[in-house]
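A single chain, nothing else alongside it, follows as structure tokens in the form predicted alone.
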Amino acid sequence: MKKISLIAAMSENRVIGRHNQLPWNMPADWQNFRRITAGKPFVMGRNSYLAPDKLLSTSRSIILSHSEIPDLCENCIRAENWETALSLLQHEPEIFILGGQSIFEQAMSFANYIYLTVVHGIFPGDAWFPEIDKLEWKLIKDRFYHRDSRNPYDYSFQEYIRAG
């Protein structure tokens, strides 16, 4: 079967974004999602595509929009919607769904598994990480990490797979 993951960070109040920008910045996320995706495909929304801390995928990225997309980047493909994003990734072992919040919403439904990073604090925005279904997921791994010098607020790592 093949692994679908969403991957994302979330404050305690779910909020992922502010203004199409994390609201945050912590290093250790950045390099535990650049170590858990490194190779892998990437599909994300158009808003997550044209974000300025964008993330892009050394392998292809594929961009969910009914519009055109001017000047899209090398190994970056637009799709229509998720059937063919899915067919354009098949023979792929893992593919990672990077967001925004309609993009988790609608792949809530049919991902596997979920990498999430917890930044322990309340943070205002405009863009949330929809609610986990404890009937439906099943925490699996949860690593608690202190703030340090380079990483201002507690953190947790927690993985999730879906359960049955």
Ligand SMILES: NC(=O)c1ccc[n+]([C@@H]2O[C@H](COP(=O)([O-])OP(=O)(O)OC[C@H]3O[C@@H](n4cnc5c(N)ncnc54)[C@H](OP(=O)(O)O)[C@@H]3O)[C@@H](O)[C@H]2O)c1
The other form holds:
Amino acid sequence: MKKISLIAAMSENRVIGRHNQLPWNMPADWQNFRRITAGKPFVMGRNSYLAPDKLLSTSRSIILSHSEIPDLCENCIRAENWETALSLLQHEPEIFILGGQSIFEQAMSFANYIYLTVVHGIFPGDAWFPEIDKLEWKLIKDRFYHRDSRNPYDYSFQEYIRAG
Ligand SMILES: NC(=O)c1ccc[n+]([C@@H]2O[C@H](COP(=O)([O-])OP(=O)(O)OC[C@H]3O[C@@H](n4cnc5c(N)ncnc54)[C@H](OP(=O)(O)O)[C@@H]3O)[C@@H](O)[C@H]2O)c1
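Could I see the form predicted in complex with the ligand next, after the form predicted alone?
Up next: the whole complex, starting with the chain shown before.
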């Protein structure tokens, strides 16, 4: 595949999850996510797959786990390692890596694009997005939006491309 994109939403203190769920409800972020990822395959870790607010691809979702996962949903495939996951998707023009923390930490080294929603608040949590090394990544889009009647926090949609 040509484009390997991380897609995530994090708070200003880099929180992405608490008790295996998103700590906020931001419909604008769901809409943006669906628009960007429509029809594209996903890769996620087992914990994210088991989350109550998980997001599945209308194409294929690859779930990384070292063990069997009972009752896998339709269009979901388990992969035991990255090599298998990426070879299953090698002919796709773009894949989306959905998290969670452990998956983002591993994929940061080989992904070449990041879609990041920053929720402008400080949240308690137990899962975080890794630091983005400014020497390795270039911020190419950064759009700020004010909170509104449906979205309780200000937010920004950012995009980074691997530099060089
Ligand atoms: N805000 C966001 O954008 C966003 C997005 C997604 C998730 N989240 C949050 O992130 C949190 C979950 O993150 P997490 O780090 O706990 O879990 P995770 O990354 O979703 O899943 C971890 C599991 O994935 C499997 N795994 C990881 N690396 C693997 C590899 N190289 N090969 C095979 N299997 C591998 C392992 O499963 P086994 O133990 O079965 O081997 C591991 O226990 C939740 O709070 C969730 O809400 C937030």
